[in-house]
Amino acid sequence: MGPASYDVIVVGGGPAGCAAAAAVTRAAPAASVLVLDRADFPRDKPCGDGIAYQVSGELRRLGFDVERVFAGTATVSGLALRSPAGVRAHRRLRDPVHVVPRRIFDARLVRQLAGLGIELRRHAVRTVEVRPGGVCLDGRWHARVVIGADGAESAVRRGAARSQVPAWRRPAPVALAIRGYAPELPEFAGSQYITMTDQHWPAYAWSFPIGGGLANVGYGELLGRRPVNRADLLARLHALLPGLTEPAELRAHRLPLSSGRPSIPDGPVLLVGDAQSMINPFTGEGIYYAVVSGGLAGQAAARALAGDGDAGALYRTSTRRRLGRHLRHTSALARLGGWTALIDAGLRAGRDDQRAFDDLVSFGLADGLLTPRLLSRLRLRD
């Protein structure tokens, strides 16, 4: 008996995978779609839990009931930032953000897939074979297109690289972060707080309220030549957030940054979200990128099923059109990231002007650009 056959298989049931599966079904309702995930839902995923306002619009366009996704969760309207030199900017967000633990957010997205007629199974993919006419997974399933949404340690990326795609072997710059839950810091109750440091730069700590007096707290830094361990990360977290109660549910995770993202090759295997190194190098934000890249990959897969072209080529083109300019701007800033004075100047601009602050937030949390207004207000000194 041969492998079960589907039009599209999505590996990974997080935001990127759910967006990809929904996009396929929306564009090609008759397509057979299977989502594979190695865990049962609800399950935890180490993350800052902050979800930008723009994510809601992307999910709504893909057919998700956004009100149900965010029902009963925390909405935050303030953001406080502290630069490496101690410049502070604390303003109201133009668009409130949600802070939703991933065990809730991801499970609600997965639950809505069933209503779209999408099949979900628990399975950890180990082997990926690219064959004429499609892709075989573990000898059990065959698909015309496979979308890898299985995170920073993507088995789909590794398997496809061994099979035929050497471009995916190139490592991206990687940050390491640790996250837990603790009582909110009184000084910034009700607001998201991000504080940066020039020690081990680029590095920052955060506190994002999730409701009930609790916050998602964490610390991350770019991995370099010196090794870093759990004790190091925790010590730096407490140094940047003095008075913090010892966090519970601590988990560490790797963040492959978009400034080193691999090229998107032709073929039937598409990578999205963390698997495609889609993490903002300026802020570590990944959920917006996950949902957008998942949607673009799903649309490309549907077009390929209809005979409009190669899935990889279609995905590459749509990604360039949708995110290309933004990604060029974030990569340019990442190359200048060692110059902390530039970050200080950006926060001065945001501190002094609400519109510049809004531009800065859009750049860090969604697909904003380094606007002329923001650049014109940069001052290297007070």
Ligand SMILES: Cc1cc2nc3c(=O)[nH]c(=O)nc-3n(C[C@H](O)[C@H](O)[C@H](O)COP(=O)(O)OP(=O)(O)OC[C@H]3O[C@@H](n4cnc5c(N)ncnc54)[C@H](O)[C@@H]3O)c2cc1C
Given for the second form:
Amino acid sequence: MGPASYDVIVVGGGPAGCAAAAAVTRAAPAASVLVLDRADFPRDKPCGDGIAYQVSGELRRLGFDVERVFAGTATVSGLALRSPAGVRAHRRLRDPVHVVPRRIFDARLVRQLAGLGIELRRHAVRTVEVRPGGVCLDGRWHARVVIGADGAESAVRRGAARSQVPAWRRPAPVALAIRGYAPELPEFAGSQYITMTDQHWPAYAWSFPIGGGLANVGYGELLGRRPVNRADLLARLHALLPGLTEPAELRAHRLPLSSGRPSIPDGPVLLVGDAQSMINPFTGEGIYYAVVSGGLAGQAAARALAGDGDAGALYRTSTRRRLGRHLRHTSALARLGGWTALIDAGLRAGRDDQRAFDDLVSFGLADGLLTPRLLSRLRLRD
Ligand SMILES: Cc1cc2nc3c(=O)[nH]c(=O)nc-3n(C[C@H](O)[C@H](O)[C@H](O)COP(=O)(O)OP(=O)(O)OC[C@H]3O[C@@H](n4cnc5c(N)ncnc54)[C@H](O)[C@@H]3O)c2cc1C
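Could you present the same protein in the form predicted in complex with this ligand, rather than the form predicted alone shown above?
Shown next: the complete complex, the earlier chain at its head.
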């Protein structure tokens, strides 16, 4: 018996994979779409659980019932930031964010796939073979287009590298972060709190309330500056969040940053979300990028099925159009990121002006730009 055949196979059922599968179905309702994930849902994913306001709109456009996705979960409308030199900005968020443990968020997205006519199976993909007319996975599955949404350690990315030859930037910047759950710190109850440090910079700790007096807490830093292990990460977490109770469910995970994302090659294998290194280098935000890149890849796949062109070329063009300027701004600032005085100046601007604060948030959590308003307010000293 030959491999089971689909129009599109999405590997990974996280936010990027769910968005990609939904986007294919929305653009090409007759297409057969299969999502393969190595895990059964609900499953945990180490994350800060902070979900930018803009994610709701993106999911709604893709056909998800957003009210059900966020029902009964925490909405947070304050954000407190502390820069490496101790500049503090604590303001209301123009658009409240959600904080939802990924065990809940991802399972709710996956549950809605069936209603969109999308098949889900449990399978860990190991091999990817690009053949004339499509792609074969593990010799068992065949699709005209494959979307790799299988996260930071993507097997699809490794497999496709052999045949599609994407241009990798090496060494690509990757961060490592640990997260757990602990009682909220009273000082920042009800707000998201991010405290940056110049020790092992770029590095920061966070506390994001999930409701019921609990918070998702964590610490992350850029890899490659020093050897790092779990004990180091935990020690930094406690140093930056004094008074913290030892968190439960501690898990660490890598974050491939967008400042080192690979270029998007032609071909029938598209990478999205963490597999495409789509994580904001300043905030570690990746869910918004995952949903946007998943949506764009799904649309590109649907257009390729309709004979509009090569899937990779279509995805590259739409990504450039949609996120190109934002990604150029974040990458440019990441190159200057070693200069912590700039981050201090950004927080001074946000502390003194609500609209500069809003611009900072949109730059860090969604697709905002370094606006003239923000740049004109940067001051290197108080
Ligand atoms: C500690 C930490 C804190 C973070 N905090 C935030 C935050 O607060 N807000 C935010 O927006 N982002 C945050 N991020 C980033 C965010 O978690 C990721 O960007 C996001 O999960 C990317 O989604 P994804 O769908 O691309 O990948 P994932 O969520 O990793 O999903 C990948 C899926 O692929 C499956 N899979 C993997 N390999 C295979 C295989 N071989 N075959 C089949 N299936 C496979 C996995 O089971 C998984 O379900 C954080 C990251 C870390 C590590």
